[in-house]
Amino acid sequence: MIDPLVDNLRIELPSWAFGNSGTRFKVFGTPGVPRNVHEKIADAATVHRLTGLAPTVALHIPWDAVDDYSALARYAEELGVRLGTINSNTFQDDVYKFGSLTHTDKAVRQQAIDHHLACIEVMHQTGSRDLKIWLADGTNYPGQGDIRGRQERLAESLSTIYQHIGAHQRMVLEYKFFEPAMYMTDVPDWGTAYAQVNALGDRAKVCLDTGHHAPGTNIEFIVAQLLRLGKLGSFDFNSRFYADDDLIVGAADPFQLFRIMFEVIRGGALDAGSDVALMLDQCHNVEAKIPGQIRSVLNVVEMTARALLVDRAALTAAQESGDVLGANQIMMDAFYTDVRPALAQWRTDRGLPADPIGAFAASGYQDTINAERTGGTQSSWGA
C-alpha cells in the first residue's frame, strides 16, 4: 500500500539534462538530443506524461534564452508542464575569471548583479517562483584573495539582488564543497549558505545539492537542520561516488537517498503547502537522456515510498527507551521493503504506465526525435 503522501511528490526536471552534458573530460554526442529549449521542454513533458511526477522544468539562463519567455511558458503549458526554477550563470564569461558577486572590481560585480536582475525579469514573464544561484567564485592559492572581504562583497551583492525579487518569489543559494576553486570556495557548505541567506530575509533559502559534499558527510543531518531552521528551500538531486559527479540520484547509495527522504518527510517537506522544491541536477553523458531522467524520478519515488513505511511511533519508542538495535531494525525493515509492485499499481490507478521506462521504449518517441532532430546544432554543456 502506497502512503497518500506520495501524491504530494513533485520533482522538477532540469532542461540541461536533455542536452549533451557532462563535467568530465569529454561530452559525448547522442542522437535525438534537443537543438533548442523548446525540444528540451518537449522531452521533459514526455517524462512527466510517463511518471506523473515531474510537472515543472527548470531553465538555465543564458543557455535557454529566448526572445519571448511568456510565449515559452505558454508552449510548456500546452505540453502539460510549467516552467520552474530560473538558474543564473556567472561562471562562463571571461570577466568572471577571478569571481563574480565577490569580485574586487565593482563593475564586474555589477555585471553579475545585472545578470541576476535579468533572470528575475525572466521569472516575471514565466511565472517562476525561484531564482537559484550557484557561484564558481573562490581562489586556488593561499593569499590570492581576502577571505573576509570576499564574504562581505558577496553579502552586499546578494542583498542587492534580493531587494528585487517579487513578493511571491524566492532566492535560493546553492553551496558546493569545491571545484572549480581548489583552495577556498566562497560558498562551500551549508553553514556559509545559511549565514548569507539568513541575513537577507524570509524569502532567501538554501539549496542543497546531494552530490556536493565531502565523502562521509551526513547529508540527512543537514536536511534535518535546515528544515528545523526553516531555511531549506530546494534540493538538487544527484549522486556521486567521489566528490562531485552529477550521476543519477540514488545510483551510488540508495540507502542515503532513503535516509534523506525520511528526514524530508520527518520535517514536513512533503506535507501539503510545503514550499521545499525537489529538483534533479544531473548530466547524462554515457546513458540515454530521457530514460536517465525517468530512472531518476523512479528512484526518488521508490525511496520516498520506502521512507514512508517507517513506523514512526515504534521508532520513537525504541529511541526513547535506548533500544539501539531495535531502532535501527525499524529503519532497515522499511528500506528493504520492495515497493515497486505497489508503485506500479499506484501508477496504473492514475492512468499512468506501470513501467514508465518500458513504456518509453515502446512509444517510439526516441526513434522519432532521432529522425527529426538531424539539422541544426545539438544543445550541449554551456549552450
The other form holds:
There are 4 protein chains.
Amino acid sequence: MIDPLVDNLRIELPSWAFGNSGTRFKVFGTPGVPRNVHEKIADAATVHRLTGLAPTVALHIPWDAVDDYSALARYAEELGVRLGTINSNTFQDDVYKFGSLTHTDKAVRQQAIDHHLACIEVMHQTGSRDLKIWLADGTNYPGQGDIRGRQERLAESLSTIYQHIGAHQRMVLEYKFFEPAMYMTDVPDWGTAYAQVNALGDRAKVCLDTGHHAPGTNIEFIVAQLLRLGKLGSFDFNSRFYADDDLIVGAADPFQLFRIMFEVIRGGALDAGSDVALMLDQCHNVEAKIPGQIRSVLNVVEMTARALLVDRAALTAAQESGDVLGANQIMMDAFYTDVRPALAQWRTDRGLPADPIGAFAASGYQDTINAERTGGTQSSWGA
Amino acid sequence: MIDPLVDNLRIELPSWAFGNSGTRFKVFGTPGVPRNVHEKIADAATVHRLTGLAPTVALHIPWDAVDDYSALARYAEELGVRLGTINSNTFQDDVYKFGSLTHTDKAVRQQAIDHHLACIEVMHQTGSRDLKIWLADGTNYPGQGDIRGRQERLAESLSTIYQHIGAHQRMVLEYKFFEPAMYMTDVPDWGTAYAQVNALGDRAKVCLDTGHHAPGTNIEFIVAQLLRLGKLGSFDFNSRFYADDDLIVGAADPFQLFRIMFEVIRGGALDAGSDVALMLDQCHNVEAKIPGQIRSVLNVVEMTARALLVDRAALTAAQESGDVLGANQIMMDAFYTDVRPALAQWRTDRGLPADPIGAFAASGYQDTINAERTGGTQSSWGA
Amino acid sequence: MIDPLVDNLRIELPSWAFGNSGTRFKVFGTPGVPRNVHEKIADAATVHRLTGLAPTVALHIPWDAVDDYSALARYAEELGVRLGTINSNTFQDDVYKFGSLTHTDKAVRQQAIDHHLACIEVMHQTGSRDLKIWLADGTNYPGQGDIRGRQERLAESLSTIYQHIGAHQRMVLEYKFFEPAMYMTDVPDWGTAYAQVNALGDRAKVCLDTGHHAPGTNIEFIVAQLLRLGKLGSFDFNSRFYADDDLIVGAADPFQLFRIMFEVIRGGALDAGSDVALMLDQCHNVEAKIPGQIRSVLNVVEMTARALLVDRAALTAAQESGDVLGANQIMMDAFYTDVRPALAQWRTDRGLPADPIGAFAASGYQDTINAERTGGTQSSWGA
Amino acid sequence: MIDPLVDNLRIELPSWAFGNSGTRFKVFGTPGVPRNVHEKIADAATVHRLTGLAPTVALHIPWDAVDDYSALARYAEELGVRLGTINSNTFQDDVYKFGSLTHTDKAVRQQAIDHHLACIEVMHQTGSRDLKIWLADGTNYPGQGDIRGRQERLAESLSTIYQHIGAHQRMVLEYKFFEPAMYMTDVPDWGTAYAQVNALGDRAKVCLDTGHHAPGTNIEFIVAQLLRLGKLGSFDFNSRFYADDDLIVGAADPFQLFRIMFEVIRGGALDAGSDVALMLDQCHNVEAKIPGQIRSVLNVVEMTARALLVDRAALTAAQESGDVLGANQIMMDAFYTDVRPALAQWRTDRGLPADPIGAFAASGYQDTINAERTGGTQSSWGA
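Please give the other form, namely the form predicted together with another copy of the chain, since only the form predicted on its own has been shown so far.
And the full complex, kicking off with our chain again.
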C-alpha cells in the first residue's frame, strides 16, 4: 500500500531545532539541549537512525561555526548523516539594525555579502549544495526606507553573491510575509523571490517556508506554480495557526500538508533526480525537541503516503467531467486512509523501529544526554 | 502648494459603477440608475465635468455591448469624455461554470478566447488601448481541478489572445486573492499575473486592484515592485475592510491610498508619458452612485496632492542616517497637511467648481435623471 | 468501535441548501432544483432516508412561506422528517437597506419585529422550538451609522421579540464577522451575541456559524466557552477558506471540525437531553446539492466518531504531566483513525445503506426529479 | 478650535517602553537606555514635561520592583509625575511554562495568585488604582490543554485575586488574540475577558490593547460595546500591520485611531469623572525611545482633537436620513482637518513647547543620558 516513491523521501533537519527557542517574551530551557554543533548533529543522527528519512543536517552560520568544517563533515558521516544546506545570518549583528543586503550603506552591504561568501567557503568544505538566504531586512514605519531603492540594492547584492556560487551549488532565496520587520519586508512573497532569482540564473531558486504567508494563502498553489516555473528550490516545513508560529509540520492543518505533498508529487518533486529539498524549520518552544523532530518527519511521510494514494486517473476523469464532489471525494478518500500500519511495516521491512517515537523513549537517549550535557551553555538562536 | 504633477492625473471611470450593484444577499435599486451604456456615459461625463480628472470611461462587454462602437465613441466625445479600457466577461455564461481560459474542455476555452478577440475588435472601433482580463476561474474544493494543468491552459489561452493584441494595444491581466472561487483561484496574486504576462511580451502587463489581496498585504510594496519590473499596467482603485468590498477608494484607509500614490509618484507613474492607467472599480451598494464616483476621484487627487508634498530630499537624508522617526515624520507631515483648500483653488483656476460634490447637488442632475429614467430595466452587473 | 453517543447525533438540514445559490457574480442553475418548499422537504427527506442522521428541516421565512404550516408539518412527517428551526429574513426588503432591528426609523424596526412575531406564529403551527435570527444589519462606511445607538436599538428590538417567545421555544442569535455589511456589522462576534442574549433570559442563546469568524479564530475555543456559559444554542455548520464561503462542512479543514466536535462532546452537547442544535448552512454553488448535503452529514458523523475515540483519561494524564507531544498524539491518533468502515457497519446495522452517496446515485432519485421538476421557477435565495 | 475636552486627556506611559525591546530574533540596544526604574521614570517625566499629557507611569512587576514603593512614588512626584497602573508578570518564570492562573497544578496557580496579591500590596504603597492582568497562558498544540478546564481554573484564580482588590482599586483583564501561545490563548478576545470580569463585580473591567485582535477586526465597535456595557477599564495603545507589532499608536492607521477616539468621546470616556484609562503599550525596537513616546502622545492628542471636530448634530441628521455619503463626509471632514497648528497654540497657551519633538532634540536630554548612563545593565523585558 505504501507507494515506492516514498523511498525517495529525504527530510533535512535543521541543527537549530535541537537548541532552545521561544518567543520574544521568554525562552524556556530544557535538560539535554546541545551546547555545540556536534551535539546537535548527534541528536539529528538519532532522528535519522529511528526514521530512516532524515539523512542530512542543515547548518546555520555563525551559530554552528567551527574551525574545521571538513572534520565536522566527517564527524557527521561517522554518525550516519551528512551536512546539508548552509543558512546565513545577517540579522543578529548590530550593524544590520536597518538592513543587510538592502542597507543604504555600501559598507554594511559589503559586510553582508562577505558573510555569504564565507558561507560559500563553508559549503566547499562541507560539500553542501545549497546556500539558503533568509533576510530579516525590512522596515517598521512608512518612510523609514525607500522600498524601490532597497529592492534595487537587494538585486545588486544577490547578483554579487550569485557570481560566487559554484557550478554544482545553488542559491535559495526565502520569502517571508512579515517579522521581524512589521511594516515592509524586502522579500515578502513568492513573487518577489521569483523575480529576484529569475534575474540571476538557473542555480538561483526560491525557498518556500510553509509558515511565511498571509492568512488564507493557498500554499499548494504556490508549490504548483513554482514547480511549473522550474524555480522551487526547497521547503522549510513547519505549521502555523496565526503568524510564523514554527510549530511541528502538519500539526495545525494536516490536510494542508497532504495537499502540499500532493502538488509536490504532481509536479515531479519526489521523482528520482528531483533537486527540490525538503527541510524542517521549526521552533520547539514547549515540547521535547528530539521527539518533536521525529514527529515532524513522521507527519511528512504519513501525508506523503496518503497523497500517493490519490487515484490520479480517476481524479482526472472526475475533473474533466465536472464532477466536483466525485473529484473531491477521491482526494478525501486518500487523505482519510490510515497509512500508519502500512508505514510501520515499511519501517520494519527496512530494519527501522515500527514506532520511532516509542523507540526513542525506550532508547534511554534522552536520559543519557540529560546526564551528560551539564555545564557549558545550551545552544539557542544566539549561539 | 499643489504640485504640477497633479495635472497629469487621469482617473478612468467604470461604466458599471453607475448601475446597481450589491451582495449575494440583495441588490438594492436606486432611482435614476442608467438603463443603457449611453446613460452610463452621460453620468460619467458629469463626473468629469465637475472634477476635470475623469476623461475616460471603461466599458464592460457584453454589459455595454452596442451595435456601433464608433458611434458610441463619438457620443462619448460629444459629452466630453472618451472610451477607455475594454473589460471582458467570462464569468456569467453557464458554460463557464467550471472555468473559461483554464477550462479542461477545449471548446469552452475557445469560446472564451473568441470573446476576447471580439473585445479586441471592439477596441479597434472605440480606439481603446487596453484589454483588461479578470478571470473568475478557480475551484471551490480540493481536487476539483488540477492546479498545474489549469495554469498551463491559462498560459496557452493568454498567448493566443496576446497574438491578436494590436501594436498600440495592451493586455492587462488582473489578479484576485479569492471570490468567486473559494478554494483556488487561477490568478490569485501578483506573482502569478507577473509570471504569466512576463511570458507573453512587452504589451502584456499586470492590473493591480487594491481590494484583491490577502489581509495585511503591503500593497505599496507591490506597486513599487511592479513599477520596478516595468509590468504595472493599471490600477483598479477601491477600498476594503475585509474582502473585496469594492468601497470608495480611500474610504477604508486613506493613509494606505496616500502610501500607494507615493510609490506611484516615486516610480514615475505620474510622469508625462507614463502608461500606467488609474481606474476606479467600485460597487456603490448603498450610497448614491454619481456622488460616490465624485468622492472617489476627489480622494485620489487629495492623496496624490498630499503624497507630492513629501520632501523627498529630506526623506532620503533621514533614511540614509537611520533616523526612523524623522523619516516617518516627513511622510506624516505630508499626509496630515490639509490640501483641500488648495485643491479647491486649483479647480477654480481651471474653471471647475471648487466643491464638486456641492456643485453636483446644486446642479439638479440627479432630479432630472430620476424623472427621465423611468421605464426600461436599470443596469446591473447582469446587463 | 463507534461510540454509542453517535446515536445521539441529529443534524438539521436547511431547506435553502437544495435551492440554487451562488456569489454576487453569478448564480448557476442546476436541473432538478426544487421549485417550492415541498420539493425541498422531499430532498431533505431523501438525505435522512440514506443517512439516518438528518431528521429535521429548517425553514426560511418568507422563502418557505405557505398558507397552512400544520399541513406542511404533516407533509414532512409523511416523508419521515419534521420541521425544525424557523429562520427569519430582514435583509431582502427594500425597507431594510439601512438596517432592520437596528434601524433609526421606529417604523422599520417595528416591521422587522412584526416579521419575527409572525415567525413565532409559524413556530406554533410547525411545532418548531427555535427562532433563529441572523441580521444583515450593519454599515459600509465610517459615520454611516451610530454604532452605539444601533446596539441600543438592537437590544430593545430583541427584548420585544423575546417577550413573545413561548415557554418551550428559544431565540437563537447568530453573529457574523462581516458581509453583507463591509465596515461595521451589528452582531459581529460571539461576545456581542452573548452580551445581547445574556440580557434577555434563559431561552435566548447564541448560534455559532463556523464560517462567521475572523481569519485565524480558534472556533473550538468559542464552542467550549459558550457551552461553559450555558449559552450555546445551535450551530450553523459549513466551512471556509477565506470569508463566509459556505462550503461543505469539513471540506476546508477536517481537523478543525474534529476539534469542534471534540469540544461539543467535552461540553456535554452530545449527551442525551442536550438542547444544542446542529444544523448545516451551506451554499452548493457548483456541486450537486443532494449529494452535497449527504457528504456534509457524513463529514459530521465521521469527525464525531473520530472525536469520540479520544482517550480522555490518557489525555488528561498527559495534560497534567506537561507532556505536550503525548497529549497531542492522543488527539491525532483519534483523528487519524479511519472510522469509515465502522460507520458503514453502523449504518448497515440500522438498515441504512453502507454507502449513502453511492446509494443515492443508484437510486435514480436525481434522474426522477430532473425529469419531473420542469416548468415553474427554481428556488433560490430570493424565493 | 481645540475642544475643551482635550484638557481631560491623560495618557499613561509604560515604564518598559523606555527599555530595550525587540523580536524573538534580536533585541538591539541603544545608548542612554535606563538601567533601573528611576531612570525610566525620569524619561517618562521628560515626556510629560514636554507634552503636558502624560502625568502617570505604569510599572511592571518584577521588572520595576524596588524595596520602598512609597519612596519611589515620592521620587516620581518630585519629577512631576505619579505612579499608575501596576502590571503583573506570570510569563517569565520557568514554573509558568504551561500556564499560570490556568495551570493544572494548584501550587503553580497559587504562586501566580500570590504574585498578584503582592502586586496589590505594591498598589497600596504606590497609590495605584489599577491592577492590570495580561496572561501569556495558552497552548501550542491541540490537546496540550483542556480548554474548558483551563477556563474554569482561570475563573477561580481571578475570583481569588479579585477578593483582595481594594474598594478604590480595580482589576483590569487584558485579552490577546495570540502570542506567545500559538494554538489556544486562554483570554483571546473581548468576549472572554467580558464574561470573566462580568462574573466578578463592578471593579473588574476589560483592558483593550489595540494590537490584540484578529485581522480585520473593527476595534471601534468593541470600544463602543464595552463602554455601553460599562466594562471598558483601560486601553493599551499601539498599532499594528500584521500581529501584535507594538508600533507607535496611530503609525499604521491614523484613521483607525481617529475612529477609536470618536467612540471614546461618543461613549463619554473623555468626560470629567470617566474612569477609562488610556495607556501606551509599545515596543520601540528600532526607533528612539523617548521621541517615540512623545510621538505617540502627540498622535493620540491629534486624533482626539480631530475626533472632537465631528459635527455630531449634523452627523445624526445625516444618519437618520440615510445619507451615507453625507454622514461619511462629516467624519472625513473632521479627520482631514489639520489640527496641528491649533494644538501648537494650545500647548503654548499652557506653557508647553509648541513642538515637543523639536524641544526634546534641542534640550540635550538625550546627550546627557547617553553620557551618564554607562555601566550597569540596560533595562529590557527581562529586567
